[in-house]
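The data below hold one chain only, encoded as structure tokens and taken in the form predicted alone.
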Amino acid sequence: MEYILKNGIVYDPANNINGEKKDVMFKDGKIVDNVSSDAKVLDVTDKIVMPAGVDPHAHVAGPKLVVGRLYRPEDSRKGVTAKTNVVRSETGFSIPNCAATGYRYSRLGYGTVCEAAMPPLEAKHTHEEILAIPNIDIPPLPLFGNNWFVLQLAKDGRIDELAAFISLWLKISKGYGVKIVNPCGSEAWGWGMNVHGYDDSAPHWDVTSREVVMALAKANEQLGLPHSIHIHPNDLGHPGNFPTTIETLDSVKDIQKNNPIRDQVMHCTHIQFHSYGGTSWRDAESGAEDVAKYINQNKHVTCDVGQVTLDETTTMTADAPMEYDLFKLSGLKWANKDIECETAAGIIPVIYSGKSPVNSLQWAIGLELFLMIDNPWQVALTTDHPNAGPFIRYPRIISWLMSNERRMEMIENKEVHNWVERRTALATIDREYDWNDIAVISRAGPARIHGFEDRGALTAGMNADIAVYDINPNDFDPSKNAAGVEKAFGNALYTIKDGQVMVKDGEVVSVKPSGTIWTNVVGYEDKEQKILDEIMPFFNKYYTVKFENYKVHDHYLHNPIEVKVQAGK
């Protein structure tokens, strides 16, 4: 089937197209330069046209989502809609059911969402849940930062063997890249402890967070994986943590990048939670300026923000000791889970309120980071869904970024606590994003960060993943109409996925199965077998499952999107 999106105002940063009136054509699921006279015309005259959104970091599939839904039935009672001839019923606000996850991303104009924390032992369950989410492609990131084999290989400095282990475990778990959460900290949680700083050791392992992160970064680049290491640093959410964050970013600056698509060797996720000054919550203040200054001076790092949206939500993370700290602070109900030999996780509800000084501080720090980081290609739009708020708030965040007037209105009308003025510099920043900046932080930038070669741009040959929004940028001032921005970006005029119209006028009009993006390293097979032979006695001794039941078999991926990597190239 051939289509022409006619006369749209196109923002395609990867191709340096910034608000140009032109047609976008696609055929058989791919962007093309020409179509025949039989092509179906979709008139989008003077409407905003962008590549479909790419979410670089969210939690949408896996056992933590299931546990969250079970222990928060009050959340599942929100957002309930009846099924129609096209869609299934939707439930949930911060942890929507699988069907709602896909539909809601489609309504926002998104086509790809990274599942950012997959324990390899729970990979089968994660892939089963991905199968139940429609309309979006999902690359899952396996967790490596507290894995016992990784700790041992990093301690011994065996980078070749660590690279072979990563290559093998991506195949076994059908994962896309290397995720690190609170390195050594979640292992310490197994002993009721945490690590507090980049040079603390995991109990009984005599290996530090720094050694683990640097070893994984070197192995990642040795393989030449499409994505860099993707890190949630130590000390998340603790006042005074920004020096740890900068120390972590700086530790990999001399490691050479080995991938032609991305620019970074480290992606730091939800950096808002890692940019706090002060010594306690009594004197907490923003550390955003120091973090942004470091990123502005160094090109080997990218980040996403994890913007607080001032909603009631559900936090869930493989940083189990941090969730325990949050439980002790709030007294709200808490769930905890240990994933044997690999990681640990926690879940707790949070009510982010503009009346709260701490929550307002967090809200302001996120916006400071967006506005203080000069290069939009180094910062991506996320809420760390659902941790800082649900992804359906992306349009609202976009409206805040495009309107200083709206930000000041929130401050002056006391919609947020006066800590925003007293402890951050947000009120002094008048920068406003333009449409091209929004296209960078929500699609072109995240696609480059993840090393995608088939999405995030409207280049001929790429997937026909396209979003159209009902705004004429020539007669619409986003700085004066934040509500209009939020409405338009929350209800795409069209969302097109692989050439199929999924959304029209904000309504889901068709459904397609999700795809699973995973990385297959070739050329390391002998090294993988060697490391497997070495670790199997350890695996058989300490894991409670047999290795034959550990691997994710091909039938768990109904629509695999395999990214082949020639090791070391």
Second form
Amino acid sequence: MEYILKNGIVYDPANNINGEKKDVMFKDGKIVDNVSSDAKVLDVTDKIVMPAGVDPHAHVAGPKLVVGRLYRPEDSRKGVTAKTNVVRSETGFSIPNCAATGYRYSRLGYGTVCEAAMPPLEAKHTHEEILAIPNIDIPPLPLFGNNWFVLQLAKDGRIDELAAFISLWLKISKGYGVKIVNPCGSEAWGWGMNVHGYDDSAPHWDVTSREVVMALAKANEQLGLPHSIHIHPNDLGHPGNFPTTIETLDSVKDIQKNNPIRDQVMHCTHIQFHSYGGTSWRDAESGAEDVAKYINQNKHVTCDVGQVTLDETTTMTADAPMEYDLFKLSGLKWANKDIECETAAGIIPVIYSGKSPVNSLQWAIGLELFLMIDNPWQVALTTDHPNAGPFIRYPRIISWLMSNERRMEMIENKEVHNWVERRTALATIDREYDWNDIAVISRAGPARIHGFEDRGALTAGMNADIAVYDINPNDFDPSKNAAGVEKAFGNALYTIKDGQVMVKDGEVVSVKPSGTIWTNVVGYEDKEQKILDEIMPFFNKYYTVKFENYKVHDHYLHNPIEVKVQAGK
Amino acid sequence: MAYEEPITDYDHIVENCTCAFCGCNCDDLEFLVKDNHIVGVRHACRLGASKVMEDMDQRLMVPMIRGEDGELEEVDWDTALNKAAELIAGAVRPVFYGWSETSIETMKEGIALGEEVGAVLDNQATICHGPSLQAVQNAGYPVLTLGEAKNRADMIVYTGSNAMNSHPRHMARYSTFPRGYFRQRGRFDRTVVTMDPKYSDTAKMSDIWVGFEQNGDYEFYNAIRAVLKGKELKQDVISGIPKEDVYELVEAMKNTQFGVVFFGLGLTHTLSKQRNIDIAINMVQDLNKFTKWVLMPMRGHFNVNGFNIFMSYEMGFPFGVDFARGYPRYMMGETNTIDLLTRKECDVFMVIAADPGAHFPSGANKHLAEIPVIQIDIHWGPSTEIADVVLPGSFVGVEVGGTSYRMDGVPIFMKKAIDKPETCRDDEWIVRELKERVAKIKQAQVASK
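The form predicted in complex with the partner chain is what I need now, so please give it after the form predicted alone.
After this comes the whole thing, all chains and molecules, with the earlier chain placed first.
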């Protein structure tokens, strides 16, 4: 089937197309340069056309999500809709059911969402949920930062073997890249402890967070994986944590990147939670300026923000000790899940409110980071869904970024606490994003950060993943009309995925099964076998499942999108 | 017990099979196969082994329909499936109950059928750990995977659970006896406590038995919490336990490095029901201010947790999900099987991989006897006696592969070892067939209007 999207105003930053009126053509699911005269015409005259959105970091599938849904029926009771001839029932606000996750991303014009934390032991669960999510492609990132084999190999400085282990574990868990969460800290949580700072080590293992991160970064580049290491640094959410963040970013600057698409060797996720100054919540203040300054001066790092949206939400992270800290602060119901030999996780509801000084501070720090980081290719749009807010709030964040007037209105109307003025510089920044910047932070940038070759741009040969928004950019001032921006970006005029029209006029009109993006490293088979032989006795002794039953086999991938990587190339 | 000769007469061994009995989902079983029958099972406990080996005992082999004379009569598959589909398509308030002894793959077909006809989907949690899940929704859920207990725990508490009888390998494989990474001496590195009014087999294996009074659970845990918070106990004896013992126990719990509370239905179903679990969860949360503690419900069926997980990711609610209004609803006491049956709301009941005839209160069963019941199962049971259509399924983890979730949420693919009897069908196939046949009937109804 051939299509032509006619007369749209195209923003395709990867191809330096910035608001040009042109046609976008696609055939059999791919973008093409020409179509025949039989092509079906979709008239999008003077509407914004962009590549479909790419979410670089969200929690959408896996065991944490299920604990959240299972223990928060009050959340599932929000946003309930009946099934129709096209779609199944939707439930949930901060932790939607699988079907709703897919539909809601489609309505925002998104096509790809990275599931940011997959414990390998329960990878089959993550993959089962991916199968249940429609309409989007999902690369899951397995957790490596507290894995016992990784701790041991990093301690011994055996980078070769670590690379082989990563290569093998990506195959076993059908994962896409290397995720690190509070390195050594989640292992310390095995004893109810945490690590403090980058040079602290987990009890028993005698290896520091710095050593683990650097070893993983080296191994990642040795393999030449499409994505860099994806790190949630130590000390999340603690006042005065920004020096730890900068130390973490700085530690890998001498490591050579080994991938032609991405620019970074480290992607720091939800950096908002890692940019706090002060010493306690009494004197907490923004540390955004220092973090932004570091990023502006260093090309080897990228980040996503984790913008607080001021909603009631459910936080969930493999940073389990931090969740227990939150429990001690709020007393809300606390869930925890320790995963043997690998990681831990914690979950707790959070009510972010503009009336709260701390939440308002967090809100402002997120926006400061967006506005203080000069190069939009280095910063991506996320809420760390559902941690700082649900992903359905992306359009609202876009409206904040595009309208200084709206931001000032929020400050002046006391929609946020006056800590925003007293403890951050947000009120002094009048930068506003333009459409092209938005296209970078929500699609082109994240696609490059993840090293995708087949999405994030409207280049011929790429997947026909396209979003059209009902705004004429020549006749619309986003600075004066924040509500209009939010509405348009929340209800795509068209969302096209692999050439199929999924959404029309904000309604889901068709569904398709999701794809699972995973990385298959080739050329390391012998090394993989060697490390496997070495660790197998340990595995058999200390895991509680058999290795045969540990692996994720093809049964759990109905639509695999395999990314082949020639190791080291 | 008499000495049994090792089994040597078999054709081949299938390794790393998963036990389809309790929530331990032991995945290290070896099946000895001869002529497509399992003649021996290695590593499994008695419960698991006998279920696997005696799989042909009282096996439902052919589809049956209850005739005019009230007797079940053998029919072909088409007839049985059509009859069941007709019943479901014509139902106003269908309930699909069970699912805990079949695969996630089957549940997928089941939820599609349930959404289509507006059914209630519910599982055994409704009569077992349902109150635990209510408590989890009240208080939180600090849990672990079982390997954490094995590798780290130096204090294991069983409360309201007689694991030695109900989950015979639980202590051996996960909690008490195995040598863990940080517990190299296994049993000798751990303190095992049983808190139970009964001096159970598990209590006999323990270092400490706390035999509080029946229905004294809430008061007892309340006392522990009070002591944890630095309060003095005013009574000398709490729930039958001298206060000195409570102080001593709290001291021991505070001074462990990693403690786990495994709780069973003995805690969930005594007088205070979910409040018992509430306070146990709160106790664990309090203990974390001193050292590391977690807890875990001792789930019974091998996939009872799987259904709760499955329904949560599909629809946001763990069990008792009602699609009657076209969207999912979950309301304890309203959309659960027992309530629907005792209120005589349900008009067609499908039971899959469960035995309500044996487990439901008599009021619920009385209504079941009055309405059409469709049974999908592998063995004859009391439910067969009240069934109007019987569809013989196959044995997940033995005759057919499928996904299950262990009590701690670890997913396992249970592989197939032998072929199913020729006249039986896979559960997944049966439910899919029902779904397709019901859809056809519904389409015809729409067309005729």
